[in-house]
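The chain below stands alone and is given in structure tokens; this is the form predicted alone.
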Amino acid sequence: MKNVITKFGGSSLADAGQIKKAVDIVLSSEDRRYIVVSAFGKRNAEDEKMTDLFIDYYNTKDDIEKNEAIKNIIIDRYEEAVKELSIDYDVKSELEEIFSLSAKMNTVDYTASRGEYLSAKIISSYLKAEFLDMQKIIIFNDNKKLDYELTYKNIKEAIESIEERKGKIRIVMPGFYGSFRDGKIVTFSRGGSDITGSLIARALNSDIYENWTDVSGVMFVDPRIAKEAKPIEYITYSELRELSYMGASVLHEETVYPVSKVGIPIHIMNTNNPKDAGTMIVSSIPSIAKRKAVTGIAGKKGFSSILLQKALMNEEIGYLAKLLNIFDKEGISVEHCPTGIDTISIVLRSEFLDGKKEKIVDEIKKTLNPDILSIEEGISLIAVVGEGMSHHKELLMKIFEILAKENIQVKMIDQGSSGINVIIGISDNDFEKGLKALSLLQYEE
């Protein structure tokens, strides 16, 4: 019997149709025994994801009709499933101590957990398997750090304990939150119920992490900008992670850690259709894997470039230092840093300037006394992704072929130094049309 850790996302669990459907594929196999569930997603494209239902319900606490208007929606919601999958489960009144919890403890991390914690008691009714709650398992430090190692333990003892009483069963656990040593709860970032299937897939070191949401596997390029993008069949941990952190939107970008330090393969499957093939993550591809020069695309607007000009700069000793620490003692992450002999450009979000724009180009010219300083926003950033990237030699240039022939300048280019991505800045209004031109990069060999 294999040891697969089973996680399904909020598109997965919307409503007893597709909760139906998981515990189908649940059930499927014996070797799905450790289930992990993110809160209800969407229905439909009107709709709310529960998570955001119960973040309203918090920030609408001093708008008394507002409040009640959506506790009424949560309710309806989660009775309407609860009558479905014909389950004697008394969800009101747990709610209603819910809604009572939330205001004594007044934190949104509390109430916010509250999806992925009532879908997991209503699927382990549903399958009649043991609930298992993170709370007090995942663990954070006061800085909001997690502590991995304090984490695994916690997790294989709670399981083994579970386990030691009532045999090989099957056990749900809630995704998306754990809690500081005193027990008081604490949220990932959003998409964090991927993460706490990692950290369980690490702790009971698990053949597989199976990964189950509404697309058959990570797409070469969005979909939903090019039509023709098709799934990608094997990816590396490092591959997702650059595709990831640019804005593919199929895993948390904090997922791949746990997993990737021992080789744990993650497997991205489709619940609505669970026979497609789906992606394989992985360390390194198997030799039977056809390789692509590009595993993948993806990109973000909304960035700002900050130009440096100076006579002789690379003749002053820390300069490039001095100006990284304006931005380090704002609190700004740099995003990108691209040099010349007497040019820096400094790549960040534009958010990041929202208030402070005046401020740090007062301080650049105050402690750099620049010949020339402007500020360009509206850059897009797409990164080029592949391992193997580094054999073909004429890539960059077919790159700027596809580019130019859609009329897109091309203001940044950034290769990293692990060789298997290439990051172009672009303007946001040639966003979407340098991604579908560059879609054609998944036909390259």
The other form holds:
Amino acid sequence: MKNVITKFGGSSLADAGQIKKAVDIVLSSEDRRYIVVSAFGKRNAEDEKMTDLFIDYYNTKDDIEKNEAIKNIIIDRYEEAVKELSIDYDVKSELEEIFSLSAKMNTVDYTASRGEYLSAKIISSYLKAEFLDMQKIIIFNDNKKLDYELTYKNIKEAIESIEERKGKIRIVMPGFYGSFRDGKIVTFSRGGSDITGSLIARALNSDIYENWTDVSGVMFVDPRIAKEAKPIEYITYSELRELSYMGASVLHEETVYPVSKVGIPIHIMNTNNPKDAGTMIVSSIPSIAKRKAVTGIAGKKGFSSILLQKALMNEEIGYLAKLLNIFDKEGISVEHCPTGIDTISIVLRSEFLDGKKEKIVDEIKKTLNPDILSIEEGISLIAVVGEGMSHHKELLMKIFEILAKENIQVKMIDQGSSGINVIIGISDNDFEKGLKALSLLQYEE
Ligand code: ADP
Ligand code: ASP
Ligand code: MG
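Provide the structure of the form predicted in complex with aspartic acid, given the form predicted alone shown above.
Below, the chain from earlier opens the complete complex, with every other chain and molecule after it.
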């Protein structure tokens, strides 16, 4: 028997109909005994995710009317699902308790976590499986950083203890949250149920981590922008990490870390089309797979570039260090730093400059005395990612050619030192057009 982690995202659990599909997938293999669930997602484009409803509920504490309206939407959605699944679970009483506890909390985390908690309660009841709360199992340090070793140990012990008492039964676990050592709930950042699945896979040394969602794998480019994007058959952990960091939101960017260390593959699959092959995320691409020049592309809007120019800059020792130190002191992380002989650009998220721009400009002028200092906002970064890229000599030319054809000006280019990505800066106004055009790279051999 294989040891499989089966995680369903919110889109796979949006209502009773979706839950039934997910449960059919679980029941179709005896190997699928460890199930991780997200909160109910959107049923359609206009709908709200359950997690957003819970967060809105917490944030409207002082507006009785709004607060009551959100509460009723939440209750109705859960009552409808429980009724349609015909399970014996008094979800209304559970919700009343949640709402009254929420009012006493001074952070949003407890309330935000309840979507996953209720999903796991409902699905374990429907599956007649064991419910295992992750609250006191996934442990965060006081600085909100995960204590990985303690978490792995806790997961292993909790599951072994259930299996000793009850045998190899199915266990349903809520994603997205754990707690500080004192038991106070902490959530991951949004989309974090993916991380829970990865932690459990690592703790149990699983054969595979299946991540079920609403697309048939990681697509070459965000399918909301380029409909013609095709699923990637195999992708390495490093490539996936680059893509998810740069905006491919199909998997939380921190998911890869626990499983990549021990080489557990992640299989992304579609709950609505379970027969599709999906994407395998692995440490190295098997030799039978056809390697393309580019594995995938992803991008984000909202960056700024600060350009410094100074004659004979290259002769001034420590110039770059002094510049980076200014950002360091302000607690700002710098995304890229392309340099020329007499120029340096600092590329960073625009929001980091909010309220600090003048101070930083003054500090740069005072410390570094550049001949020219200019700031350009509204820049998008696009990452072209692939381990096969270094063998493709004309790839950069091809990228420029595609963008030039669309009349898109390249403002920056940075070839990452890992050799698996090229970052291109273009205007925010050209972002969608640029990504769409670059999706042509999927056909490049
Ligand atoms: P889940 O509810 O399963 O957690 P998410 O919404 O978190 O699902 O992730 C799936 C979504 O990620 C897709 O519906 C798609 O809109 C988006 N997405 C962004 N980039 C990509 C990509 N490169 N490939 C596939 N999906 C992507
Ligand atoms: N429910 C959480 C969110 O909406 C976590 C997750 O879905 O992964 O962000
Ligand atoms: Mg997700």
